[in-house]
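Coming up is one lone chain in structure tokens, specifically the form predicted on its own.
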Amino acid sequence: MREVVLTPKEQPPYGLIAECISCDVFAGRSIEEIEALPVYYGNRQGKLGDFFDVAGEPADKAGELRIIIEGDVTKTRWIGRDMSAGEIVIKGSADMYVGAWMSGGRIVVEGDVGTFSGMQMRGGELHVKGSAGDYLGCSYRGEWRGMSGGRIVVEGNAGAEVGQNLNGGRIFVRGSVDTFAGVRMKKGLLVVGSAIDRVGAQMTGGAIVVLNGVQRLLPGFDPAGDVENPEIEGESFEGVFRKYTGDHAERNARGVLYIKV
């Protein structure tokens, strides 16, 4: 696999819109052409080379390319948007919308990611070794269909409304999540370490698994007995889990919530 290395220069004090940082966009371009790709900050347009030193050996096809970002890019947004193949490795933290609309390939973030990361993913993998902000794997504002495929893994914590409108795919948050995890969920699997409250609010399908307890459970969930070592949506879990169905505040609710005892 060939590699293109982006080394951050000084970033603007406000968000840098860099949708061009994608294996699909870099594929088939020379280093000089990659440096000339457009980015936006405030009401101004610049070039990728204004904010990153670009080096390496580009590839003709996205699936043959790895993009490495050497350091924190906490002001850079939309990395990996619409990516369908290849790999991006961010050796630090990134801003909002990492992997939004991603359909294939892999993104690894060694630090944290901002809000709306993995938004409406359709495939591929987003692996965050730190924590994530609000609306991980959610839907775009005004859209009722959220993430529909792919896999998100967050080794740390995540904010509010993880998996909002989840319509397929799998999200794993090993730490804690804030309120409304899985809100309006329809399909897929959401696994979290611990949660505060309003887990599964308005969910009508799919499965949520909580490994370390929920502070407050919504009254729209009915107990359905205990299960031991369950297999849920193709994933195996060890231990005894209390099973609930809901959210019965909604019509035709077929969601399932498992809380480890």
The other form holds:
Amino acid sequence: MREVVLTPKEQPPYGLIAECISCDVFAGRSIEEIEALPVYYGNRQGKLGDFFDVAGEPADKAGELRIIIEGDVTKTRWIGRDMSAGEIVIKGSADMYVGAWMSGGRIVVEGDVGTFSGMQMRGGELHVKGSAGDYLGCSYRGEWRGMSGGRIVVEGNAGAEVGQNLNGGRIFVRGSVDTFAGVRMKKGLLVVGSAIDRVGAQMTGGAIVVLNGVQRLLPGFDPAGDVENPEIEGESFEGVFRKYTGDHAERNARGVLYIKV
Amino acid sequence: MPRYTDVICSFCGTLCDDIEVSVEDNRIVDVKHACRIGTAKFLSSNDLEHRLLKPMVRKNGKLVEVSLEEAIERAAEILKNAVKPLLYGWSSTCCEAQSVGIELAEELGGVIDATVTVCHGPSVLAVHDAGYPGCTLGEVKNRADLIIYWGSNPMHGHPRHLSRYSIFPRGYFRERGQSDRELIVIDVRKTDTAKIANKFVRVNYGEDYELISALRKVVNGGELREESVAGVPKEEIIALAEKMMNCQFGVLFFGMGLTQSYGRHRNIDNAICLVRDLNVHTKFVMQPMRGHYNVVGFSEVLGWQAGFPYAVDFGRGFAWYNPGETTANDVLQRGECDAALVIASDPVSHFPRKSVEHLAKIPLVAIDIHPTPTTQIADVVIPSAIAGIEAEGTAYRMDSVPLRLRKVKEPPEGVLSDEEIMRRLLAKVRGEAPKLEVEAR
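Return the structure block for the form predicted in complex with the partner chain; the form predicted on its own was the one displayed.
Below is the whole assembly, all chains and molecules, this chain first.
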């Protein structure tokens, strides 16, 4: 695998839209061409080379390329947008929309990611070693089909509305999540450490697993007995889980919620 | 003494259209039919002591009076040099000014947002997810037999809403007026509206979503396991659900108590779904209780000019919308904008402290009718005429019905309407001379 290393220079305070940082875009381009790729901030347009030092060996195919971002890029948005293959390693934290609409490949973030990360993901993997903001693996405003494939793993915590409109794929959050995890979920699997309340609000399908307890359940969830060492959506879990169905505020809801006892 | 009838009151979203105003020597001497707030607004136009009358520009840390030309030139310079200008306010002025403002935002490549962002913005997000089963207020007046106010207190916020559209008026199918209708108020405290209601349901603070979910479960044929939800006993929830299912035409008016309490847009999302579920059994509609008189107008105008209802970023030359990223408070709190224009609004009084701190750091242009904390920290202040009293224009009522605002008196000398100020500012930004037709108006 060949590597292109981006070393961040000073980041603009306006937020930097750098949707070009994707293996698909870098593939087949020389270092000079990568430096000249357009980025946007406020009402201005700049070049990727204005905000990053670019070095390394470019590749012809996206699948043969690894992009390494050396350090924090907390003002840079849309990293890995629409990516279909290859790997991005961010050795720091990134801003919003990391891996939005991604369909393949892998993004590893050693720090945190901002709001709307993994938006409408279709495939691939987003691995966050820190924490994620609100709307992890969500859908764009008004779109009722959210993330439809792939896998998101967050080792820290995540904000509100994790997996909103989830329509396939898997999200794992090891830490705690804020309110409305799995809201309007239709398919797929959402596994969270602990949750506050309103888990699975308005869900009509799919499964949510809570490992370390939830403070308050919605009235739409009805108990359906205890299960031991269940296999849920192809993943095995150890221990005794209390099973609920819901959210019965919706008609014909077929969602399942497992809470570890 | 000129006497104007059918004047529109430009205060709240109810937009009462039956006001009578008498004017003598360019002073409003009598206002009939308006509520106390509306009357006060009409009479306040007489009080020149508390108005902004001269354009001002900050020089050496102090606001000094300058000519209008100089103020507009300085404002254009601030906005043109900005990388990410924020244009905020808009709800208390007419559609024509908003329209030019949106053109200006596009010209500048800036972010435009209105006070929608801190009131019914969550309702808009919910409408994206669940649709909008709305109606006009005329339908409520003529048909509704069950009226619910949830998290809204119209006795104080929209004083004539009850008498013009909901409870008291006689309608085509509700000939006896109030005795043909039932009023239910759901709120966290017994408000003055709740005191006149047939039934008051007290919901626990921040648990509206749970109560809506419980109601939906009952409406959809499910059984409640809990003895009480959100502080409301099970029997009361079942009785309330049955009342909603058995009415002939029900309407749910909701306010800030639902949009800005814990759960925000999901509260509205769930409420819209409740109305959808109720339509299996009967006719039911809902209606947001919009605050400023033309806050709906901004969403309408931005809707037809940019395709989105609020919070649009024109930075890349096209409209990008995602509340959470492009909303005024998010842009301010992350310190992203480097200049701002505020028109017909006072964010310094009403925004969170962190937003105001950034607003105080950047160059600020304020256009308003009277001094506010925002005009006090501004670098350019331009006085404007009161739309609906001193200037004509169009405004949208809370049910999206457009009405023509009337001009009943002349503005103070040298003071222009918001529309004309925006036109001159846009021309200056474009480097054009203002158009003659505008000059003549």
